[in-house]
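Take a look at this one chain, the form predicted on its own, written out in structure tokens.
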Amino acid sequence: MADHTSQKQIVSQVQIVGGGLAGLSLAAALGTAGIKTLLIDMEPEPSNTPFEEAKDNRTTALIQNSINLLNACGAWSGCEDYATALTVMRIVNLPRGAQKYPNSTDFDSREIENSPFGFNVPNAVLRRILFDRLATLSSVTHLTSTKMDKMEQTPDGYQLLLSNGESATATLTVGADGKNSACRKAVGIKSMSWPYPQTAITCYIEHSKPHQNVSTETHYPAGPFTLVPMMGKRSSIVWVEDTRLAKKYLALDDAEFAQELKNKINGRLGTIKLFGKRGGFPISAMLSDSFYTKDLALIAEAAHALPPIAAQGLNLSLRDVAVLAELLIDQNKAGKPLNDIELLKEYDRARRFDVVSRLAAADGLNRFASNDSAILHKVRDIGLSAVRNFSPLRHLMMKSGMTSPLGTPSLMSGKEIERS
């Protein structure tokens, strides 16, 4: 722990603990509005090496509302060269028993609008763009390779003691520091969490056949195997597997691992070749009892965490960012305190139903799809057939997956951020 006896003091309006994509996005939104913001980021500055060499080898399927938010923050320009349109979402239920062929249903965005569902972007690219955006904002201080050592309540908000020997205070502190949030624990907000016996294996592949902007999610007994289009003849993979087997697969050499992938893909994309790194991420879910307390708000995985189903994770977190940023920007324009308890209650009210309903749906879908029950396999088949043959139901499901049940925040509807 750093020596804080002769510390430098950083005073801000908002201090954000956690430099993941949600924390970076909130800092960009507040900084664009001219709100004095500190971002405490444990990760180092991203390198200028190609994205496939980055430690984070995941991608994010951003729906259009999330892209609107990033655009308002000045952090979408530069992503376009790496963004791949997601036009069709295909769900596949594999055959079982005497059944010869898989059952599948396509959700085609062109049935409900003239634009794709969204765009798939490498996380490393998005982090780099957000990082560069913060560097242009005079109202944002971005401390990298820095963690919070201690958090203490003061009359003026929380004082944070940092690993670089500095301390920081702000009217409002935002915890964006993940499932095991030190902020959440420090202020005594309880949470419930539950692990799944699954690990998500992530990697990139090149393939000889075009993906045609179709994202394919195939349901296996251990979990979904998802191919998500990337630029050119490339795709990212999220392979949810039994944790014991996932460790075995991740320990294979590249040739052996590629062969396991070929078995899963079953010729769908022609010949394949691995590129970049592999990763493994244990799957769990979490819900915080509250998304706020005095002088503090929680966003993203400090408040909630979902299994990787239907591209809900970061899109849900960015809705936290949009709602909280709008409230803070409006409050700042009115000259009112950013830690107002009614504002924090409004943030919690605005987010809780969306979060709880998405978490329940993701948990249910994961349990429903990740099993070898003959009865549930038949139910999945019947459900896919019903959706395929009844377009109003299909259209309703597509629209509900792309919007919040309580409406779309204005920063996700194309509104620009005005500087205070």
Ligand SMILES: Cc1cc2nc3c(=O)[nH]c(=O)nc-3n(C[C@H](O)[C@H](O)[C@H](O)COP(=O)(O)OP(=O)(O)OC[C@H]3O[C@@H](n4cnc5c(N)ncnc54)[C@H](O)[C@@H]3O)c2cc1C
The other form holds:
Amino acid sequence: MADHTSQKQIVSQVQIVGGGLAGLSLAAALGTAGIKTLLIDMEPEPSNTPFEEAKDNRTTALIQNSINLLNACGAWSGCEDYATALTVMRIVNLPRGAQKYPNSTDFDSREIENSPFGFNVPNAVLRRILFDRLATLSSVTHLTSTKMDKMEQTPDGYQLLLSNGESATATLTVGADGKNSACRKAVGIKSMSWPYPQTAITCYIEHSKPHQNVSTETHYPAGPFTLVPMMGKRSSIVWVEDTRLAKKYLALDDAEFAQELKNKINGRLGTIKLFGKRGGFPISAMLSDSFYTKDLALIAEAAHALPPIAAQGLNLSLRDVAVLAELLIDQNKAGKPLNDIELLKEYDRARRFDVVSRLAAADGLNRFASNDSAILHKVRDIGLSAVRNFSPLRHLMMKSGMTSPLGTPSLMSGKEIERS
Ligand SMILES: Cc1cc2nc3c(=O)[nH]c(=O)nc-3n(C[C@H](O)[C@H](O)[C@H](O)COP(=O)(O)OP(=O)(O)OC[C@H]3O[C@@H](n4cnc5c(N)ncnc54)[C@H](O)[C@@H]3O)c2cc1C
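With the form predicted on its own in hand, show me what the form predicted in complex with the ligand looks like.
Everything in the complex follows now, all chains and molecules, and the chain you saw is the first one.
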């Protein structure tokens, strides 16, 4: 561990550990409001290479509320050039024996809204734009390639000991350091987690036929295989597979891997070609017992993690960001302390129901959609047929994916962030 005895001490109002997409977004929101913020991340600054060559080869399907938040943080402009509208969600239940109903059901956003379900953006683009935004905010200090090694409680909040030898203190510490959150463990917040026997294989493809802004989720016994439209004739793939098989597929050479993909895609997009890197993400779910303790809040995957079915994870995390940022900005304007325990309780209260209900739904959906049971296959078939033929049910399902029953945080409703 670094020697911290003679090094500089960084003092902030809020210090955020973890600069994934959630930590970056919170820093952008607080920095836009003029709150003195430190963001610490182990990862190096992203290079300016094209997004296809980036380490994270995933995309995120952002719903409109999330885009509104990024816009308020000054981090949507620039993403638009890479964003692809998601107009139709197609669910395919693979045939199994004699099939009574057609096996695919479309959810078309034009039935309920004048706008698409959301926009699909490469994670690497979002990360680069958030980085660039932080560089323009004088109230934000952004440390990259720096690990938070240790946390110590002091009378004025936590002191963080960093791998570069510096230390940092702030009134409020936010853990945004992902599923294995060191912050969560250091302060003793308990969590429950459960792995699934599945791994998500991710990659990008180019194809000869246009995707027509249709995202297709095909339900195989091991898990869903999802094609998500990207710019031009490109799509990103999230292929949820049995972990043992996923390892085998990830070890194939490009030609063999492309052949496996072709078998899955079944000619739907014409001829296909792989581009960029492949990734493998073991799937698990996690929920922490509390999203706060004295002088500390947890957000995003440090607080909760979902299987990547129905593209909910980051959208849910950005709601944490919007709620916490709004509470802190108002508190700062009122000249009150940012570690007020009542504020932290309110943050927990505001987020818990949304998180638990989305987690239960994603867990249930993942188990329901990923199995080889003939009975559940039949139930899926009947369910999809009901949705196909009964438009109010279809509309209700589409709306519930786009909004929270608890209402929309104002930073996600188009409200601008005022500088205090
Ligand atoms: C295959 C796949 C597809 C997905 N698709 C979607 C989608 O379409 N839509 C959607 O909404 N969500 C999606 N998600 C979910 C989404 O990607 C995650 O919710 C999101 O990336 C998590 O962001 P985060 O910032 O919470 O955590 P992370 O990305 O894990 O970031 C945590 C950061 O903290 C840093 N860190 C950790 N410990 C320390 C330390 N001690 N000191 C300093 N830094 C530290 C790490 O280096 C990392 O940069 C998907 C997930 C997967 C796996």
